[in-house]
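Given next, in structure tokens, is a single chain: the form predicted on its own.
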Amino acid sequence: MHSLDRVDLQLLRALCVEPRSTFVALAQRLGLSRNTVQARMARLEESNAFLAFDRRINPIALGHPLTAFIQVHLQQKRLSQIVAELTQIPEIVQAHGMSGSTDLLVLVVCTDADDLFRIDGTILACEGVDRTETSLAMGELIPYRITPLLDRVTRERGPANRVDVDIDDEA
């Protein structure tokens, strides 16, 4: 567990600002020195505080326009497999775990129907997967964000308390 205080909460914030700033900038900007920041922000990586870097990159670029969700019910005692098979498939971008009476939630982008078409298929064809529904992204309302819990978890935490966070190992 890694301990956030106003400084991470700072530095966190000025990188959802500008994240291609450098520690001098990110000093410059918060009255800190470069040795602190540079410190803080190994801090921060070391303790898994950043998302990977491809989350980053647009799948339009790679010619992918269309988002879609797809529910997959499956058999339970096939989990892991199906997880195993389902990372082998590119354009399935996300995938988690849920409750109620969808087992999975696979996030995927593609070029148009035809290839949604493929992917479910593939999919359908792994061996444990009973069931697959496909809702088609109509367009992003609210895009990936965190600035705004970023702010609210520090007007509630105040200049001298610190966040207590489980970040996860898998980044």
The other form holds:
Number of protein chains: 2
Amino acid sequence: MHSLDRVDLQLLRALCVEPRSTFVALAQRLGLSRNTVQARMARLEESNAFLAFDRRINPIALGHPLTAFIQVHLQQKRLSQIVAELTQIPEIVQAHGMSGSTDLLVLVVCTDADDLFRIDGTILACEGVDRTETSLAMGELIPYRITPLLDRVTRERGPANRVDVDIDDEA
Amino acid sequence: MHSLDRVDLQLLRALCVEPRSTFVALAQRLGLSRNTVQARMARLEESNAFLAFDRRINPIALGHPLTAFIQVHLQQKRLSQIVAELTQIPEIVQAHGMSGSTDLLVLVVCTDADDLFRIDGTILACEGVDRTETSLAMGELIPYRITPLLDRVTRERGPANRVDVDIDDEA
DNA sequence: ACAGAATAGGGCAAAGTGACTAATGGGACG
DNA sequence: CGTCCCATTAGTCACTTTGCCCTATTCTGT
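Pass me the form predicted in complex with the DNA as well; I've looked at the form predicted on its own already.
Everything in the complex follows now, all chains and molecules, and the chain you saw is the first one.
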């Protein structure tokens, strides 16, 4: 259990703008002392406000320019076994359990169409997987972003107000 | 146009393990000189091997613990107008143009079910949007990761081999 | 008004950075 | 075979940043 105040949000904002800023630079930009920035950053990290660095690595740079979402339909009681198998496939970069008709939404990156076909085959080969529906991402029309949300949260809450968070389930 | 060699991949790997490593630390870990690390990091950044810092911010910390994928069906010739409108919605953190029956796959984060309902309504209100299908992410069964792929790419290519990449379309 | 937390401000030794040089070792190419 | 080019190494230097210490001064909620 932790809570972010307005200054924390401004810190995150500044980091989005200039990820490599030093503590001193952040302190200057926000008009705080370096100690304060340092303490807050430590707390932010402590409270899992940051996700893994993996997210910042461009799959394109790794020779995997194609992104696809694969909807997986499966026998639900084999779910954990299937997830364990899918974890072995390096091209699967993320997978969500879903509500609704699709059980699993899998995010894969691949080198080309053949590669995608191969990966899809590997998923289908898992015991308990009924069928898959593959959708190719044609373009990232809205590139991943969090700053608009950051701004809204900052604006909505009053200066001294807090955003109460329970982050422990993400740890 | 750029290419990553094995050392670049190892660098990225090390960064995933310890995102806050200094250049000296990276140099020690990889058995390189600091200058080399510094030069390579500069090249990596230059060639867009890193995505925006936004990706590392945990929406849960912002009070948005719910993630949902919304499939949007729309009149294709209004696509660009619709995307422009969706860009105004801060809870939309990403959107992909898709192949197949769904035109747009939108990733949203929200505070609770009511919030999701409201956002879905906002999307539906856009001129040219025919209908939406909302799927709630029940859990991130495979948390976003790139290291397995990193390892595979490193292993596959020989020591001196290169991964040829054209990153300019991501810039 | 009070207790506890957050902050500013200062200081200091250690570490890291950015920018530069010169030397080394391959590879590619004529 | 020699030569050019490039990445790398190793070293230096001035400068900045860090990590950690401390204390006095606001805030904050009760």
